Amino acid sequence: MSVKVGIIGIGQMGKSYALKLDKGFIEGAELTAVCGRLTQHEWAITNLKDQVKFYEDESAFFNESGIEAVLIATPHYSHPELAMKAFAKGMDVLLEKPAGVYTKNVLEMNEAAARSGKVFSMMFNQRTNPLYQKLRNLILSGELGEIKRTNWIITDWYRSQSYYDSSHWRATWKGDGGGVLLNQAPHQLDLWQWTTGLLPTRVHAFCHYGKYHDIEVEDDVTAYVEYENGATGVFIASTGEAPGTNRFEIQGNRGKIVIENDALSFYRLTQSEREFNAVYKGSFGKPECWTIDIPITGENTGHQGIIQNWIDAIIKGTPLLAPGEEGIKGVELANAIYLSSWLNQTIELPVDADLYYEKLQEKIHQSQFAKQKKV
């Protein structure tokens, strides 16, 4: 058996997805149609097979391709709604990050997806590192115990001005929906939640729009979150840092858990800080500290792996890595962190979808951002 997948939006990350597809690295699938603007068919013509169909027009896409399956990476604010046409079409999806732009309408996308039956999957990539997948199972197995704070840094991911001048909607709330929180930084929100199985309670954050670049969204966020089991967390993000920093720190009451360049390291307590605390009677005393790297084996399969866990999924019904329903919660945290910064108050989570839908729509009636025209 092999699926006729189609993708819809041929940008940067949509032509690497078909030279994948096309050149038959995924099993069980088949490139048979893409759709872009009119300027990127020279494109598909040059680098895809001559089968491979070529639509400006959306709907005669869904309707005429025959496609059985559709990969998805247009721009944020698309995604829900060609998602929700894509299951009353009867197709399997596969959802670039994010989910959305709002929790509004990506609660509609998931309840179409559970009515609709079909395969749904998001391009949650950096599930498929086996250095997070080993922190999952770590936390999960109960190796660390119960977590009591986590501490994400991730501030490499450095862009110049010429970045965001390259195209006219990027880094704005009409176009982007958000900065880094929704364009670079959606994949460690989802880890973020994915590894420790904790999703936030409450959300006080303080956002920076254009800190460091001429743009209208943030690029500076310090994000301060609580969990239901007393736990706290900070999340730190920015485009404007160089060298940047991506270290993520757990601690627990086995231990602590550190992810940075790469590796793993478990400072491991022979004894649980709870149990060594109510006993302990010197001064100064802590507990006894095992410090462990973790070996980490196996293959990072990126973007590929993801693809290919969703056609099997397809075909054989293999367990999905990245359900396309727990795209929300990525969307549910960054909708917090705006509009705590936004209100200047803290917000309870799940956040109130109508109220954070008319501050965006605020925001992007307000705008008067507008890029100069290069010469």
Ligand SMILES: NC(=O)c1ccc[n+]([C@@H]2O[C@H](COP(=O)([O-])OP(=O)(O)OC[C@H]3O[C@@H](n4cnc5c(N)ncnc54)[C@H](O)[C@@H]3O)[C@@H](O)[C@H]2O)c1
The other form holds:
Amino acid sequence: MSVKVGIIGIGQMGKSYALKLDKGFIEGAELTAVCGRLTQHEWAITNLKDQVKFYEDESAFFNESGIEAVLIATPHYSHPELAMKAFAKGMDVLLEKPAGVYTKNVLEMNEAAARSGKVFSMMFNQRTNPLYQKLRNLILSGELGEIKRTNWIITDWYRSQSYYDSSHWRATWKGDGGGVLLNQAPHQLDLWQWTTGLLPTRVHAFCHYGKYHDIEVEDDVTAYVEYENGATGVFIASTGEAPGTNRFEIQGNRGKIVIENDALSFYRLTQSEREFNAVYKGSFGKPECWTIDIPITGENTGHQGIIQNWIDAIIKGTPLLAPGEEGIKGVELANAIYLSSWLNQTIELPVDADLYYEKLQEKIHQSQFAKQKKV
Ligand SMILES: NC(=O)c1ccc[n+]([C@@H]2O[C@H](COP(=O)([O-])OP(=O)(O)OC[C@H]3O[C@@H](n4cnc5c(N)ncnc54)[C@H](O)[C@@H]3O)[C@@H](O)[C@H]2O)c1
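What would you give as the form predicted in complex with the named molecule, now that the form predicted on its own is on the page?
Time for the whole complex; same chain goes first.
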């Protein structure tokens, strides 16, 4: 069996997915149609097999192409809307990150997905990284004990002004829906809660808008969060620092794990800190700590791994690595961070979806930001 796949959005990512599928890198899938702007037709003719049909008209792509499954690689705002069109046509969906810009329509999309019963996956390609899989495994198996603190500094998403100037929609409330939180850091917002199994319940955040670039959205974020079990966390993201840092540190009752420079270090306590504290009678003692080299095996299959997993789920019922319904968690976190920064108050999760939508509309309508119009 071979699944007939279509791709909508033939930009930077859509082109790379089209090539992977068209060259046969995905077992059990056949690229049969793509939908893009007229300017991308020439690229499709030159780079894809003759039998791949090109559609400029979105409705013809959904209604007449005969595809069974669709990979959506368009800009953020269109994600839920296009996914819902696909579910209504009985298609399986693989959706680029983020799941959407605001939770109000991501919730609608999730309901439509559930009603359709189709296979719905998110392109969270970093979930294929064995480092994060191992981290998740160590936490969920209880090896690290109860979590006390999570800290992620993700400031190595450096972007220059020329990057922001490259498209008129980029880094605007109306076109992009946000800055580093919506565009660069959705992978970390996903991994932050996927690896720990914890979604914060309260957020207080500080965003700086256009701090390092001539843009209207945020390029510098510091969020403080609290979890139901009393743990706290900090998430820091920026596109204005070089070389920047990518360091994820999780402190548990049984030690600490640090992921940095593509390596995982486990500092393991021989006795849990809570137990030690209950029985220790000396002055300045600490629980004994061993530094353990955890072997990391397996391949980081990235985007190709996620597409293959989605196709395997369609054909063989293989469990999804990144179920589509989970995309809302990262959007929820991003919405809470913005809302907290705009209102200067602590925000409880789940975010009030209507309030966030209303405040986002205000940002869009009050925008004075003018960019030179580019394609
Ligand atoms: N997973 C990753 O590693 C990764 C990396 C970069 C970007 N992305 C995500 O991929 C998505 C696309 O990003 P990109 O960098 O390819 O952007 P892009 O601007 O290069 O491509 C998007 C394309 O979609 C087209 N488009 C918009 N609406 C359309 C519609 N209704 N029908 C057909 N085509 C339409 C645009 O004209 C454009 O050609 C975004 O959600 C982005 O956040 C993911």
